[in-house]
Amino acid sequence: MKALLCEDDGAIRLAEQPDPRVEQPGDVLVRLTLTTICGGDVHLRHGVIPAEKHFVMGHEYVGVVEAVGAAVETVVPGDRVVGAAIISCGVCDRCRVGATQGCRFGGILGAGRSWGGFGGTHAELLRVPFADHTTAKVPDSLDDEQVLFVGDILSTGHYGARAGGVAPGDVVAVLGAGPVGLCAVHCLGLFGASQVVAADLEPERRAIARRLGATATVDPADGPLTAAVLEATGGVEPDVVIECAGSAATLAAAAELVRPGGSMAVVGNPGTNRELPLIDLFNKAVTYTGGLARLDRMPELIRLIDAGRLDLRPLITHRITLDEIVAGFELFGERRDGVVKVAVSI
């Protein structure tokens, strides 16, 4: 099969790589049809995200069932599915408390030997393991860009409105409307959040917020972030701050932002440690939560799409088939020509 590699020096290359195959009895083999770069592709291919170089690429992806493991329930071949970038297992005693993130058999796709040694998406097929539990249909009526993001950075965004206790009524203030932001403030409307203020540096972004429901969007280059915010909140300090950037910067201005017996929940990861003004966090009793989203609620996530509830289609700004995907890299990596999300026909 075709495939991405991530080289020893981060350099990237399209390779003939062996085909995949069903090894164990609940894999699955998926012929994949489309995926997509993601941030931590990048941070992966750079360091930011240490790993043991030489692996297939890509997290995220939308296939076709061909083959499945003699204990396989939930699919069959023909199947069309998108899946879960975090392999768990779904049955250890991390998985059964929903701390999917530390499955003790899990991992991350695309992510080398270092992340659990599964294979990439940026390639012609994939093995997925567990697929009763790291697998969900998708029905006819959806098209495979409605779905794509499901797996990753959708599930990641509702999970942030969902860590940070949203309530009808709240003011949310997220800041950073990369892919991740952009898809917390396009959940926040299925929580009832009456002010949405979305941050970023870049004015396409914030202009897709704004189309994915943000009611004001600000510019941090324009001064100081949280006074921007609260000029655009009316002056009310907001009940819950998402922080999807992972900078210094953002974290800091969350945990100032953030109102008396408020909520943060930081879905943006930082790469490395960064402070926290910890007195001020006690002093106003916030409840703080972060990490990884949980990625039990792909089913839940499409019945909402295939209600016309959630559509995160905007975020594709744009289209390359596999062939094209290393001129996809650098285009992503560096930002150039308003991109957003750029998807990858295969």
The other form holds:
Number of protein chains: 4
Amino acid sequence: MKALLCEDDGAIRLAEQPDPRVEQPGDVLVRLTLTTICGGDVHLRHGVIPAEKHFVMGHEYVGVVEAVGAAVETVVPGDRVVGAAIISCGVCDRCRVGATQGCRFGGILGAGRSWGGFGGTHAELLRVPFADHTTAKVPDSLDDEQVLFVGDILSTGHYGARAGGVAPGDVVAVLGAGPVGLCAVHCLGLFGASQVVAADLEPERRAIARRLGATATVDPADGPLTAAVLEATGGVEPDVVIECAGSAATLAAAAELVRPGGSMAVVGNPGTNRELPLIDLFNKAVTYTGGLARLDRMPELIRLIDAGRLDLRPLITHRITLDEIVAGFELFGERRDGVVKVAVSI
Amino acid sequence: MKALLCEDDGAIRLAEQPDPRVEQPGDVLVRLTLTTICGGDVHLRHGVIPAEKHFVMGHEYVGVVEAVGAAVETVVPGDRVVGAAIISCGVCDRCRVGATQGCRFGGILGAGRSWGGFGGTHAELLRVPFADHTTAKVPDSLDDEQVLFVGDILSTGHYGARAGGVAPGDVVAVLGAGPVGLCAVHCLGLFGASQVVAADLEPERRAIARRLGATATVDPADGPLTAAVLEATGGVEPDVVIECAGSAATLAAAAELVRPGGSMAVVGNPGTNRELPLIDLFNKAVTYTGGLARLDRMPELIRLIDAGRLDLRPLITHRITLDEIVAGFELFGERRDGVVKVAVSI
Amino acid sequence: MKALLCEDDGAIRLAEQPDPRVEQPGDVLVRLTLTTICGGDVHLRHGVIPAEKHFVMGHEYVGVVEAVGAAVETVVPGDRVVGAAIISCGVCDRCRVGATQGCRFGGILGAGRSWGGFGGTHAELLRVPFADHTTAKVPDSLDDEQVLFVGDILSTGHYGARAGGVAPGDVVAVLGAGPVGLCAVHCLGLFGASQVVAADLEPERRAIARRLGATATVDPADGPLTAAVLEATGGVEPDVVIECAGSAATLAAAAELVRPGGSMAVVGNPGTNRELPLIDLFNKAVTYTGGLARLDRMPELIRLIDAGRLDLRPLITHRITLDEIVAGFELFGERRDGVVKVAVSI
Amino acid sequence: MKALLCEDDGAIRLAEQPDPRVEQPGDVLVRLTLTTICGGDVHLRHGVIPAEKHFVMGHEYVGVVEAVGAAVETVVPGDRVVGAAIISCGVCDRCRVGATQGCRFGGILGAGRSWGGFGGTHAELLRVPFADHTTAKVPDSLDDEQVLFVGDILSTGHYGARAGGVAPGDVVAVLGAGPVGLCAVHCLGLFGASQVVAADLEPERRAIARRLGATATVDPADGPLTAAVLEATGGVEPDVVIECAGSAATLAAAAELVRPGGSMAVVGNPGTNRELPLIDLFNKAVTYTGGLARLDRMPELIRLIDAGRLDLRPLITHRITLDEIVAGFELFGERRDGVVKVAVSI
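Please give the other form, namely the form predicted together with a further copy of the same chain, since only the form predicted alone has been shown so far.
Full complex below, order starting with the chain above.
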């Protein structure tokens, strides 16, 4: 099959690779139809996320099941599916208590041996392990683009809102309106937020945020972030701050902004250890949560898309084919042309 | 002051009554501006809810604070407020654990000595006890009609959704689309329901339900209720059923409909003891919750109204003055003229 | 193999049966070492729980894994295990949301075709489906008797305390101190109950209840149950009532006893539909939960046994071998000789 | 009255002060009978917790109500009470959502104008504001020493266990077995911890920890803390780590130790901002919570003491009178003579 390889020096190229196949009883083989380029791909390529190189890239996908292992209960050949970017077995001691990020047998799609050795989605075929836990069926009423983000960034944005414990009436700030932040903004309506203030440096992203449900947006370039957010809320300290940028400045702003007894949910990879204003967190009794995508609500998210309550297609700013993916990476990596997400047909 | 009295024989009449005043340090005196007739008023009048007679009626209101007791912290004279239909002190052993319905010093407004001996809202003035716990300020941006239901039926509908544990993506059925059921329908969007099926015999109420967020409506007169609901959901058993009618038929339908592990939240007063299909509840491990209004989220509901996320004005089908209230009771009690709620200016 | 058969007329007899074997990739084959007679066995035998007859009986067990299917991740041949009385796949739509009782592919061990067609534990060998979800390893430090109840009644008692939401300081009543009730009593210490009042007609069971942590016991034969429980608590209405008898009288007493805003957890099979005092439940805003065993905490329960925090061996009043099991059923069914649980060596 | 004053230079001395009296309708006046010296007192004295000087010290107490304001509902003169070290009104926007630490009208007892200007407990009389929210009655069955810690360190230890979400079967590490850590250790039994590993440098404190429920103790001087804790748990990563020391080393160890998906509850004042290993927290999706005492469970803690489930008297290593309190401060501040807590009779 054709697949996008990441090489030692961070070079990427399309190359012929052996077709994957069902290996374990829990596997399914998926013929991929749509994938998308993620910030994680770029981080892996350039070593921001450290990984042993030479692997097929990509971890967000839609496709059609071509074959299933003997133990698979929930999908059959011919089913169209989306799947989790992060693989987990569902039954080890970690998964059993919901800590799927720490699965004993898991890892990340498209990240090579350092992250479990699974295949990638910038390819024609994908072996999906533990398919009963890592895939979800897509109904005929939805097209590929509508569900493209279910298995990674939409689940992450949803997790941000959920981890923050957003409840009806809450005032929420979302710091960083990149792909994950925009998904968080869009999901906050599902939790009944009364105000959603989104902060981002790029006007195009602020515009999409407003389209997806932000009640106000803030440009951090205009002045101190905390003051701008508080002005937007009418002086109300946010009950929850969802941090989607992972920078020192946004982490500090989140801790400063959140009300006593509130929560900060960090779904932007901080990338490195940082000093946190622990005195503030302590004196205000703030709860700090977060982490990578939690992939346990894919069927619910699909239901919500099908009901018209979620629609992330405004994130798709560019559409290309797998043959054009190397150029797509350049566009995406350089944030050219107002790019948010690039949908890649296969 | 002028006030609506409920007499021994269920007769109601406007009569001159002594002005209430601040009696306890936690009291406020409110000059009422808007009230509304509730099914509870009718039940009290006719003894369905038993109560010793001769009292000022009414328990839903908007008004302006005229005087405050020495211990009041949260409102001052001149503040416009809504208030809880059910009075609770906030500090007794029951209130401390959230069981405000069982408050040692509480009761119900406009229900006489049998229910705590508090005043009623179908009057010009109202003494509100424990005002720090039982009132909430209304911002200038909202008019009286927008917040009229905060202190009773909106809080009850919200409580139904909350008690049922509705989470994003859930499929929910609301059985009974009277005033409380319509509020529940409207609140379900705040909890991320993907489908909301509302059942009611009256076409006008089904129409309002659709306007307030129901994704489908069902007429129980068309055939078996459970089959109709399941047809509307595409065969998906509801995760949560909110029972707002209090009838034997809807209670049984709720227990039959709800999925294994799901919840039924009963916010329609069942009025009498009833046989429940306990075998079904047991075998499906259903959680059954419910009760009268929980009034602990009034500020959040006001925030949501102010943000445009809640708007219950479609429930107001008739507008009258206090002088016309006796006729209003007849209209409301007989469900004439498509009445849902009657707003009464004072 | 040798196994106990339940015949059409409720007759039971030991008979030679074909050895089960691994059939599906998720199966394990277990050589049974210890089983126990349950009230559920008796109900199945006599049709109280309706079931098509001619099946191997028994659903509580300890044994050693003899073979594993290709998809099994968590146990290997030679592991000593306990297992869930109720089978669930762990991945269907029901299991995914925790409603394992409603599993699309599940059922009950030792209950025949009507309940999923699985084998029983009153036998030498058992095929266990979905073993990654339905078994838990036993450490060498524990003997068979210490873990015998993990897969059914201990999990049920624990579920009762958990479903009731018992929190540190709560006052709890347990109505019915049979095997499940005694397990509930014993688990309540894990949730920090300050008072545990156990009610049962049999003095031996009340004595075991006190040994397992009840702070007071009540004999319902001495007078009205609710008055006796309240006397034992010093007049404090229980925060939670765990109903383990399934009778009309105890259900009514539970609803009457529980404080406003409290919970009643029903883990005694009610056996038939019953009238509940819904007015009380409504006016007090009581939460009613319960159902069959929830088997999702077996590893935690084993940890607690290993730590010495749980020890249910006082329930084992009789010890026999599989060859004596028919006589054991008579003893147990007739509640002779102070029997609580009969451990059956294989 | 006689009271201990903290002067500008950190000097402390007993001095005659004006008797406090009931000033607000929610106040009670308490004649103090027992108080205790806290690490917070020492921090305030020496400026580690910054505060404008010249105030009556002390914030933990038992006493008898001498007078009550007109709005007080829950106590009457003659009641023996304990009270919250941290004052909160119970009704402001912060308190209403449980963020009592951020109360608009609150502060800390015995910490002067910088912290709300309330009186201190190292004195003969104390004015207690918002008494319905800040005091709890003590039953006759308990003596003063049994309840001395309810209003501060016991509530803090309990809050650590609760905030960490400890559930039955969990393995928990407590880093720091000073007064708060010992209270946390003792409370963990109420949440069903299967293993409790306590770490402290002082052998006396480790011995008390074992007496109060620790299943193992660790001396950080013996080598790397994380390795020692894991050895004590048999290699099991703790589900929850309760950090009670507030040092950089214990914060880092907590983040390293906790299992994926676990929690760290920080109830030791970190004293300054610090670098946290955010990458670990992110990759493991750890929840970080904590803060000062949460005082909302005093009645439950008293119930548990009365039931014999909690007994913190082993913390009282020294008993003195108010006249000896200056010497007591020296003993306590220098950690001489195995001191843990000094009970001061008044």
